[in-house]
Amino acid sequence: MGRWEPNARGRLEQAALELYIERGYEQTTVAEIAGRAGLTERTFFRHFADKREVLFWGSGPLREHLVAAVEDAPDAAAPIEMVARAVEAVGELFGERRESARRRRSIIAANPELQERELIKLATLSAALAGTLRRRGVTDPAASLAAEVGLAVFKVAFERWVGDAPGQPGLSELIRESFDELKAVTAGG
């Protein structure tokens, strides 16, 4: 391999996404990902436990961000407002990663194993949100309902965000719109 270049994780992620789209997730090897990125397999395993984790490595930081946002919410906020603020804040983390998110979504949609992993990730996020709400004194079923509804809103907004509609607003704005739509639906509108 050549001399050291920065951003090994980003290069590995980019290479993996390209190969998963070109060849399919199951047909792509770690050696091919590392080779495309101009790195070694050893370097790959310093950053990712396996080739699946290239798609899911951000779950831990995402969970931490959601939990911190709920912990920092005002005491007077309703549970759903705490979750809404947290989910909206997470939307800002995605920033300009729309194309990468589209590619990731298409790869996951094409593979049942990855779909299952995505559902596990979402369940883990929901459990973390509900647990944080409980620590703040919210009882069940309100804590569980607020967490599940918040993630459902996120999923709906995310699907809109990665859709092909030109001129689509940012993810945070779509999350706000989706929470507003939820309010209208639950108010009987």
Second form
There are 2 protein chains.
Amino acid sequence: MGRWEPNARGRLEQAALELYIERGYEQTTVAEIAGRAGLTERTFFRHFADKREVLFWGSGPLREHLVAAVEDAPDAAAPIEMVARAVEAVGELFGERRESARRRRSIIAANPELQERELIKLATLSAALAGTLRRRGVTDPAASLAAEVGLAVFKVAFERWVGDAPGQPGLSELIRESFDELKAVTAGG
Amino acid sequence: MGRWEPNARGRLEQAALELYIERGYEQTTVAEIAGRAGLTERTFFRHFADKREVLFWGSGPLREHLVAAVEDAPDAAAPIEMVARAVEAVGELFGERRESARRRRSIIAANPELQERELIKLATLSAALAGTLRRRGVTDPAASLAAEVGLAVFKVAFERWVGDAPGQPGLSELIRESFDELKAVTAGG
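Having seen the form predicted on its own, can you show the form predicted together with another copy of the chain?
Every chain and every other molecule in the complex is listed next, the one we just looked at coming first.
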């Protein structure tokens, strides 16, 4: 069935982001995405369930990384330290993907339905983090607070990262800075 | 035009919450809500734009209270302290409304569309808080972090409040406890 297309997934993703920016997310069809990538619709659907999934397929791997990092944290680590390690590890995942992260963000900012989806994604990540902390013996409200606060730091660092001019610090570094800033901010009260 | 109905708004709200729990939010019509409250559909629409607004009309007043509390905080207060005052003030607003808060929460938990709406509401509140902090001269990332973290504390305290058995601490007290817990949690890293 269907011949093998080199990096079909990456080409489809790239084509989709371009079209969502040029024409708007709503107005873009799967046929157009496949056409721009020089592939068939059938190939598109081998990689993505629908055009929204092109923007959100990453939330599964993101959650797995967060959960694995908390599971692997040393027993002696404080809950917030477990969360900070996990969020920093995720920051490294994004590495060189700033340009596509920036595009993705502008697409999502232009569409209320996608914004809702993004908020749900973050809430799901926070719930997964809190659940993992509880399995490691952290009690509530510390588990929920550490998870919520960790995601808040991630959001703030991510916004700085995609907003900053090129040559600024990487995402992991901004995350570390934001955790330090968090300590300063919460100690201020 | 329509005679004056004593506490029509409160009766409609009460009837709507009952029906959303008994029959499900999706299945309930405005006509049924008005009927249960002993009022007309026309009266319903004088008070609420649609059946969703019965659950979300409070977000406007909530935002105004948060913003006003941050605006009124003393100049010497640290950003997180301004946010803590604002969130505690909002906690007092809820006061005796725990039973309806609990009902509202179970209705929202049963419906993905309402969950999305609730997440958007919280994100809007966080943005309003951060904007007010900036107008008071707090720079970023401290403004965004303090706002995000303040909302995170609110969420965690609110969940405890609606989940706890009767006779537990009030919402404001749980919010204060959660801000203390936050300090302990973030200092732990």
